[in-house]
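So this first bit is one chain, no partners, the form predicted alone, shown in structure tokens.
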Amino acid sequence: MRTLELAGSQVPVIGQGTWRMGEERSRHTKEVAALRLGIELGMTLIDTAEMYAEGGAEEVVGEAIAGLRDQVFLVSKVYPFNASRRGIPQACERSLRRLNTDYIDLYLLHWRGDYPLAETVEAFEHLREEGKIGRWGVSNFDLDDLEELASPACATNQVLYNLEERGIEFDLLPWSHHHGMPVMAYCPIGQGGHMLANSTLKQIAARHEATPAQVALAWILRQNGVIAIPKAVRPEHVQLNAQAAQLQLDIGDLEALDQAFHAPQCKQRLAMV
């Protein structure tokens, strides 16, 4: 699988998301198995957060990476209300226990809250110096937030990005490319299946003998510096996600998708879920 550099490591351009995992005990075994299968298929970046199922997703991840920790690039996120000088170390320790590891490769501020960014960065840097995290970054930051942050130590910005939500292409994505900051795209295949029912997307998928979800992922990866983190539990979906890294869309495909899902013509408010 193609890789790119993130926080000083080479990571796959398609990773694994875990939002909504850990919410029901009856799905626990299948969720663990899905993540382990994804690791076997090369999707060794796993993204989670203390918010997901209030730590339940981190527990799923902890079980999935048991015995495989050295193969995995682990990303987790801290609540904004924990992003203080005292709160971040405590939140990180809780995440480490749930993940059953002694370090997190990349630790993100989930979205901007009330604590000053300088205080959050200070706490992140202390964790890095202690070896609890490898690097730190942010999530759901718009361009003005990144410009205020103004830190070359910020490793990434994780944002909502898919065919239906292209707002970051107007200014945030070009800025990220210019500054060499990889973007992590969450919900890259949308939510609820509405986007995947689009007729143009289905026609392109049929031409490539692929699924609409694979085309949506290939569209995300048409450019450098972007990582997609879809979530999947069914084994066949995990396998299809991994295979999407090999799908190459041609100019005709991209033009048709531009007609079906318009690029932004002006600044848009940063979309979040």
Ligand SMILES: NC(=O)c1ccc[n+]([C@@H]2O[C@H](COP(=O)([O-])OP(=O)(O)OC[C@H]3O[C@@H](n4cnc5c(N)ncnc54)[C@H](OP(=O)(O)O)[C@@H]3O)[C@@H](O)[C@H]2O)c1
Contents of the next structure:
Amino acid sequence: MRTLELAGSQVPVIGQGTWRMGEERSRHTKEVAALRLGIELGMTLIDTAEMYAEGGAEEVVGEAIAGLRDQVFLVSKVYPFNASRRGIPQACERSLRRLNTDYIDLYLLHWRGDYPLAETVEAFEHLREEGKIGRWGVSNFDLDDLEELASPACATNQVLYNLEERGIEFDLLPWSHHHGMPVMAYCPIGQGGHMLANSTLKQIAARHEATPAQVALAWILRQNGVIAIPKAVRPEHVQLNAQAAQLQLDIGDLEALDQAFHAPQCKQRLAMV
Ligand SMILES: NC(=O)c1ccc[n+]([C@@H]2O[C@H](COP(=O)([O-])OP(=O)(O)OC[C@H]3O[C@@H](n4cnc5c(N)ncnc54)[C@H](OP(=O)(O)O)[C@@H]3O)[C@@H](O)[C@H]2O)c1
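Switching conditions: you have the form predicted alone, so give me the form predicted together with the ligand.
Next comes the full complex, and the chain you just saw is listed first.
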């Protein structure tokens, strides 16, 4: 699978999300198996957060990466209300325990909260010095937040980006490219919802003998510097997502998708879920 440099490591352009994992004990085995299959297929970047199932998703990840830690690039996120000088090290320790590891490759502020950014950054840097995290970054930061942060140490910004939510193309994405900061696209397949029923998407998928979700992923990956993190539990979804990295859309496909899903013509406030 194609890779790019993120936080000093080569990571695959398609990783694995984990939101909604860890919520039901009855789904636990399937979720662990899905992540392990994804790792086997090259989707070795795993994205999680203390928020997901209040630690339950991190426990699923911890089990999935047992014996495979060195192969995996682990991303987790801290709640904004824990993002203080005292709160961050404690939250990180809890995450490490659940993940059953002694370091997180990339630790993100989940969204901006009330603590001053300088305090959060200082706490992140302290964790980095201690070797508890490799690098740090942010999530759901709009351009004005990133400019205020103004830190070359910030490794990424994880934001909502898919065919239906293209707002970042107007300003955030060009800014990120200019500053050499990879963007992580969350909800890349629109949470498996109605976006996938779009007729243009279906036609393009049929022409490539692919699925609409694969086209949606290939569309995100048409550009450099972007990583997509679809979440999948069904094994067939995991397989299809891993294969999507090979799908090349042509100029005709991209033009048709621009007709069906319009690019932003002016600044839009950053969308979030
Ligand atoms: N930073 C943030 O604030 C933030 C916010 C939202 C999400 N995220 C991260 O981004 C990840 C992805 O976002 P998301 O989980 O909300 O949405 P998503 O990845 O766009 O969609 C997940 C849904 O799509 C289905 N699916 C997966 N692969 C498919 C395929 N090939 N064909 C058809 N359906 C498919 C999944 O079903 P099955 O599970 O049944 O296979 C699941 O229902 C999250 O899991 C999380 O790690 C971060």
